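Below, in structure tokens: the form predicted on its own, a single chain.
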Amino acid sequence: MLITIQVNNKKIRAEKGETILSALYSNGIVIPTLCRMRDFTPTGACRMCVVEIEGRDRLVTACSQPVEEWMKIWTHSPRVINARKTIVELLLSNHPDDCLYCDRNLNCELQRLSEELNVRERRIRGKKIKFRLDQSSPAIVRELSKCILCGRCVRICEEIITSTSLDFINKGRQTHVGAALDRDFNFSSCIHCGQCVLVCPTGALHEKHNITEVQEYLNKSGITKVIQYSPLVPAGLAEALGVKYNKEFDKIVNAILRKIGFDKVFTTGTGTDICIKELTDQLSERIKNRGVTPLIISACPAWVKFAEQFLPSLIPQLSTLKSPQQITGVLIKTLVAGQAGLKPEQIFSVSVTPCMAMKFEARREGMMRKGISDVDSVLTVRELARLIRLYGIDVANIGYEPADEPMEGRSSAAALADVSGGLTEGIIRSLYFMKVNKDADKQVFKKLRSVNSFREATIKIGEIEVKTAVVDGLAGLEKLESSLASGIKYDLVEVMTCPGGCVHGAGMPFLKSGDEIKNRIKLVYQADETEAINLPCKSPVLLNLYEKYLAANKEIADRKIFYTHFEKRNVLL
């Protein structure tokens, strides 16, 4: 039921029951905020939404407020900006004043809120917060006295991630937001995902920076440089440096690489096309053994974590094939160093990926040989912008090169992997042109492309079906384990960190709008309807590696060194 309402002396229509910040974003009324979030319910912690409403004594925070008909407001009074430009200058009092060095300098929300209301002097003194940094987790920096208390932080760990692994700590002026017992995060449930980072507004918290460990490998001699990219990393990319994405960046991209110094370049899509293969073995084999238990998808290294942390029970049923940058990253230090020459400790290998918790899973124990890490560094795409701009490189005037042989290509199959649900769909259309020996139809896929955190499809292949799950957000899990305890049962279930998959990864250019993941998602589809190759088995980069190199290889010719294990963890709660 749509009713009136009066802002700033002009009339406009609104729902009636939904908030007055809803309500003036429908219209087009911008008004700031700090603490809200988009589908969240609101807060009004932050106090930065506050307008004034005709007949009411005190400013209302519109985030929270209903509207009601023919009430009368106004968004930007001189009482209104007054209370606004207040709360910033408390906010600044006890900030540090360290802009320039800060990482999150220009894309700081407190930063462009100073600016907006023109704080230009501290009329308000308060001590300084110095808090200890907290550089303890291999993926995520705290800074905790940039921290304003927001709350998103704590939020999206609770209500999205369900790891709860931060939470507000003391009261008063010794408030502030930590993990369990205020210890540091590598005690704590954290799983490295990085969501708390994607949504901090300031430079509380934010990753783990790897790139004065590469400068310094890079300008090493007697040492061989690696580098492999996963497949979104080209759009991520383009879309940090400014630069219209198409398919051609990705052969720009191998041309900036080499030209920052690297000697061999990769793609990681050649290792999630091995992933989508192996996998592909595995179900296959566990529905011709009729298995009982689900065939759980292991290459998202964040949910691995919270597996192994929260769901123990659920660890036999893990796929305990490696992700697509580990199994990249050991045919790097095996079959390449092989061809080169070369001892696996001669190799620099680096990884480029949207993930910030493939920072993590690069130190796990399982993924390493003789002590010697598969993958030595990782780094974020926003970490590759930044490498790239250091190096002075001009985007806009270098030319294509390939990737480097034997990996140097992909199937669209393999980029479809960084959407939620997508891994699962290169599989299942893999296993049915294994059966059938011809393509499924894509709108059997339909439902396994919705936005739903939870979804499941039954696909028929050939005489048999194939029940499969997707987990879209950790969020979605307990439908999951509902769905397990009634006596469900799957034969492939996908689990994905964050919500819509890698497009949404912590380790990708901060978003200005929601609708930037839906074009990244877009990219992505558009990507598998009109590359030649959909299909690793019809990918003949990895035809060629399957049947030359690794066959001759005895190091991996059983192709276990692709897998690992996983056990238990025991963390503070």
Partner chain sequence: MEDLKKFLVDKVLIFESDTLLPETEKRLQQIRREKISNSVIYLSSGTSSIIAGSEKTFMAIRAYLDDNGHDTDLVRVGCSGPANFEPFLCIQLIGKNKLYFRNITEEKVEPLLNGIFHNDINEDDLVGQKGTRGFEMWPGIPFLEELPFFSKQKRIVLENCGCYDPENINEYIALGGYRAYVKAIRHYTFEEVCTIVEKSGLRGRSGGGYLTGLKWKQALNTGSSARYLICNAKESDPGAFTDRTILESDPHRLVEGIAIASYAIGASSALIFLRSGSEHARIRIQKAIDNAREYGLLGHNIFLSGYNLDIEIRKESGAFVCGEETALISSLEGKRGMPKLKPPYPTTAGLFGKPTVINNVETLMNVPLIMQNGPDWFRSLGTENSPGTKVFAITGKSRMKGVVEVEMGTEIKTILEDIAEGIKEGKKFKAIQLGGASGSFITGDNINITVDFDVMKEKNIGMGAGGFVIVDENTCMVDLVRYYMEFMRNGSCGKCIPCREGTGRMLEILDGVIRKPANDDSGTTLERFKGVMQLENIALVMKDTSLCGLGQTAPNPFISALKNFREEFEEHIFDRKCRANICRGLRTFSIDVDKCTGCTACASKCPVNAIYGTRLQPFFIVEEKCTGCGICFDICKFSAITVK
The other form holds:
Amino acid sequence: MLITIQVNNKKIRAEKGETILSALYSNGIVIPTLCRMRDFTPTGACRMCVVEIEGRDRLVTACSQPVEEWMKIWTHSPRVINARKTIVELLLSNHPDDCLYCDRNLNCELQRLSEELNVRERRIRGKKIKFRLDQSSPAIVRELSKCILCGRCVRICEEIITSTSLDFINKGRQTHVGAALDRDFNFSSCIHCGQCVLVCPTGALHEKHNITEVQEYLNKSGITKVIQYSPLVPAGLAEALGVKYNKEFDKIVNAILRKIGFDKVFTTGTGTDICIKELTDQLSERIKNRGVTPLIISACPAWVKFAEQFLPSLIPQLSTLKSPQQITGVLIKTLVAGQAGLKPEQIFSVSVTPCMAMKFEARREGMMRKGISDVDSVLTVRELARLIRLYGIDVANIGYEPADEPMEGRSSAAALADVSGGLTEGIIRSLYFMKVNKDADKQVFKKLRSVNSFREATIKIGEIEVKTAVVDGLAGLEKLESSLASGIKYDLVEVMTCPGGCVHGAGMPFLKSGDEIKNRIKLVYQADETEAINLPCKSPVLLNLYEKYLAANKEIADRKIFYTHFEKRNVLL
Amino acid sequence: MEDLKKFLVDKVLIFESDTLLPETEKRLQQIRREKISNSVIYLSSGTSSIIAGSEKTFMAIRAYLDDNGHDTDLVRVGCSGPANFEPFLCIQLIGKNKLYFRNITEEKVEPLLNGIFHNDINEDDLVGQKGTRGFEMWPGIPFLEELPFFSKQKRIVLENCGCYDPENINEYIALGGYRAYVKAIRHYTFEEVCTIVEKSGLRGRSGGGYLTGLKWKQALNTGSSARYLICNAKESDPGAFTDRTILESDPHRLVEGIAIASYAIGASSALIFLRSGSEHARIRIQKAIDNAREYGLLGHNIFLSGYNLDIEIRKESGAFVCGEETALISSLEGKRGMPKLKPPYPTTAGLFGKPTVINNVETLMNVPLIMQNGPDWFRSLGTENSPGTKVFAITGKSRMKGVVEVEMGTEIKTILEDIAEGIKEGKKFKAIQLGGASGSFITGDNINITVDFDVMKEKNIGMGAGGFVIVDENTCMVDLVRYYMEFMRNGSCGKCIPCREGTGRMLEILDGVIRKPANDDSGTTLERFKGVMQLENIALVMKDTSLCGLGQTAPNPFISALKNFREEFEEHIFDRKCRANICRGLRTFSIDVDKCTGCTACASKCPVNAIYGTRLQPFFIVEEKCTGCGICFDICKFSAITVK
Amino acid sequence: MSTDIESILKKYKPGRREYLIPMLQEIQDDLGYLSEEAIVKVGSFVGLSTTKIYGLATFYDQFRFVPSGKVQIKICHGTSCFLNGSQSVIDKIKEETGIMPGQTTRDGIFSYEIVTCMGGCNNGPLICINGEYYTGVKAEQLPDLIKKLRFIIEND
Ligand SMILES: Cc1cc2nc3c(=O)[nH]c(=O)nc-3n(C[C@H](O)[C@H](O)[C@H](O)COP(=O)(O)O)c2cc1C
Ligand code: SF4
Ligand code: SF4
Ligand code: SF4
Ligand code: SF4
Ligand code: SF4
Ligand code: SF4
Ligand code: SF4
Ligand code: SF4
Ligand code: FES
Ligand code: FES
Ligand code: FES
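I've shown you the form predicted on its own. Could you give me the structure of the form predicted in complex with the partner chain?
Below, the chain from earlier opens the complete complex, with every other chain and molecule after it.
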């Protein structure tokens, strides 16, 4: 039901029951927020969104207050602006003033607010808070002195990721955000998904940078520098650099990476294709021989760590296949090394991904062979963008180059894997093609493409029926567990930690409006519609790889090297 | 024992007529000790009594009575109010009025009792006698109720305090207790009880002054399946002790009040959220609950009324903010006690999401009386919009201190000058701080203000929960404001920015004002002055934007002090002077070269090594380094060090 | 030690968050502090992550995470005691023990905490040492008192 309210002396229409903030936004009136998170119940912690309502003694938070008929609201009265400005000044009064050295410089909500509210003088002085810097985690750095205690990280970790690795510790001025027993992060149950980093408005949480290390190796002679990038990286990079994306941009990325100094440029998509093929074979095998079901996909390293910690009973069903990044990495250190006549340690292998957990994955014990890792350094899309600026590369005028053999291309199914449900779709499509020898009808996958955190679909492939489930964001695990407990038998289960899949990965550019994700998904689906090679088994790159190289290389022929093992992990839960 | 219980239940509690049988009355008189066959000694036994040594006194009396073979009963009773009379003792000889003696520490026991039993009354410690019908009065001894401390009070909430043994349910029932409750559950509907209390005009005594009956009705009318009643006995304001005194002195009245309130909102489960560290109170209230259960007053299908109720005590665990309703609820749910946004209010979605009524101890103490005497009786007390009385805990620099109760409408001046008997040691009165760390100051200018929710609100003075702190000229207002701000900063939950950062910054700025300017920028007079300019702005924004009552009221003492004592702030900043001589950080020390013998004593003790010199030559103090701690001043045997 | 924690937990129903604080209080009453083991155990008993239990416990002043000293001092810093000079008592105790409130001296002898109003306002400043009250305390008395207490403990 529509009602009328008055804002800044103008009448506007608002939906009964909605918050003042939402009414303002739909009428083009912008007020700042700090603690608010879309689709979460408001907590009212930051008080940035205060407005003045006639007849109320105090200012009221717009993010929580429902509209009432004929409410008279002032959103930018002197009293309101002074309150907001003072709040920001209070935050700045004990802030480390570290912008120039800060990960979030020019990209920080606090910085932006202080600019918008015209903070131009230090009126309030405070004792600077000194908290320790926690760099113990392979993926995430915590700089607690920059934390403004908005609580967004705590909520996302608890309510969406369900890992509950963060909480407020202590009270009052000593409050800070920390892990179990206030230990360093590497002791904690954090699964490195990085969703907390994505929602953090300041530089208090950010990824562990690997740029310097990459730079160092780029300057070293006698080392072959190899880089792989995930199918989503070019689109993410275009977003970060503010250019429009189309498929040709992938070729620009190749050129950029070579310009930066990489000797070889591969696409992780080839690894994804291998991943799809291997999983298709496994699934087909398990269905035929009535093996252990369901087959649970292990491509998301954050999910794997989660299962090792919280759901060890699922480990036997978990596929032991490595992730596309690690499969590509293995091929780099074996096949590519062999071709070039190099020892693995003579190759520096870098990966660019939309994912933060991959930084952790590359360091996992099972991902090393003889003490040498397959992927030496992992960069996020944001880091790559920074590297490009650092090397002064003129993206607009660089030209197009192909990636390097033997991992120079991918199917569109591999790109699809960046959207939740996409990997399942690729596997089922492959299985369909394998059994029926034609493409499955797109309609079949409609259920897998919805947006719920738990989705199920039963797909008929010739004689057989394959029952699949997709967990989209770990909050959906609860439903999976109860379905499993009630005896439902799935053949294939996909779990992606980030809601929406890797398109929402923590290595992607920070979200400004929240519409970016929709756009990324659109690009992925568009590619799938337009590209001719829509399955791994149709990809000449993959076929060439399997037929020509894998069979010939003793080290890889049995493909055992694509597999690893997972086991129960003891951490402070 | 079993027989007495049966008698009290059958002949008193569920007795169908309002007037009891004459033989019942007779037996009750004995229980109330209106008829005694032995002399009785009553000894106060609250926490403040114990701290003053009452337990030792008790042992000494016990030993005395045993040694001398006296047939005298010795009873621990609650607290009757005057804290500076502790240990407060009362002797009732057969047929004679009760006599009250103050400060009876163990060594005074023997002379006192020796005298009394030989009709030789020690006048030094004698406070007065209490008249009781049918007893012989002591000639020439003043009546307790005529002393200004008592005569200006109107004790209804506290009427039983100090009059019975709080661990004895029989005495409470003999005093008329639990009858209102039994009547309510047997003869009234939920709605009717709410209406009676609403009609009485009772307003929440924690300071807000919200209509209690209305709050109950809101919870009752939610149509939920379960509801909760919570008695807020958190009382964590620094220097408040009314709730604790009540809990220790009259636990049964509170249990009865909780029971009636629970019934009124249809709750079958009530919780007492008790301040930690009140072990004495906890034991007494737990015993009261257990005894009430034994007598069938709590439990299942109480006196066949179909009503079930249990009361549980939950100890809080040390967080000031947990006195706030939503934080209190979070804490009871096993979460961090951080306040939540309202709406929804607890009366719609409180504990475990169910409608919950939270009431203050004093509020609930009024309830049995209202049920017993009717709403009109209650309205006849106090003022039009603030009926009833208000309990205060008087502390600070007055002559009399303790827990007192006055009728609403009483002038603050009366409390100060008559009840508290003014300022001690002939010092000058400076201000009264009402309502603890979030309250404001009442000065000589508005001392005529009356105790009344609306009158005080109009003057921007919060009634508070009952703190009544009296300060004299020897108190530095800046220092006092700093103290309250430190309390609030430590109490802030840290959830919202204005309160978390605001309390911190305000404290730091105030710290700067009471310290000697250090040698960096932040200590210059200009910076200190700018700081105070900012204080006003921060204070206003905190009031305007903080999430909960803590942050909204934390700046009150500062705002009020700045309004009333601005010149004291200015003296500190510009003249580096503290007129009360409290802010030691502002003092300047120097050494008188003529007197200094160069003994080195001061230099070796100065914690910041600010004193230099050569042995046997005059020493000197480096002003920039000196923090004004005063150690050197105390140490110099030759009075060579001077203070300015 | 660990059996103590378990026997305390046994009194409660598992998975009931609302009894979290009473459980922790009881464990602390028993152990004198909340050990890491206790926090982890309570977490799995209630079905919450250790992070949450620790986050909760650190919110409340009452809980401590190191064993308390043999001599436990409570210093009243309520308004009345403040007006009578409790600040200098606190400063002195800080100076004499060299620790902050909530901490324990290295030798395990002293720990102290600051409380508000213990109910003996008329006789402030008030301190309470192992349950025994000391009224009208003056900062100057403390060095001797601390020395005496240390002597008693060390020769016990
Ligand atoms: C920071 C803060 C502390 C409070 N502390 C107490 C307290 O110690 N005792 C109390 O009864 N009410 C306290 N209150 C008020 C309660 O939240 C609540 O309003 C009250 O218990 C309602 O009781 P009443 O309606 O009977 O007055 C506090 C409020 C705030 C904001
Ligand atoms: S968090 Fe923001 S405001 Fe703080 S130092 Fe970094 S960029 Fe600057
Ligand atoms: S913005 Fe100002 S402070 Fe920052 S680098 Fe530029 S000139 Fe320096
Ligand atoms: S990275 Fe993920 S699991 Fe780790 S703390 Fe952040 S949100 Fe939680
Ligand atoms: S770390 Fe970031 S997201 Fe978390 S509370 Fe601090 S500022 Fe907010
Ligand atoms: S969903 Fe993708 S981006 Fe997110 S953690 Fe898993 S692999 Fe990384
Ligand atoms: S006002 Fe203070 S106590 Fe209340 S929620 Fe905000 S920070 Fe917490
Ligand atoms: S203690 Fe007194 S006499 Fe001795 S050196 Fe110091 S000022 Fe001089
Ligand atoms: S007052 Fe204190 S700091 Fe200053 S000189 Fe004397 S001992 Fe040193
Ligand atoms: S956005 Fe409304 S309080 Fe933070
Ligand atoms: S016991 Fe009498 S004043 Fe407290
Ligand atoms: S203020 Fe110290 S006992 Fe009350």
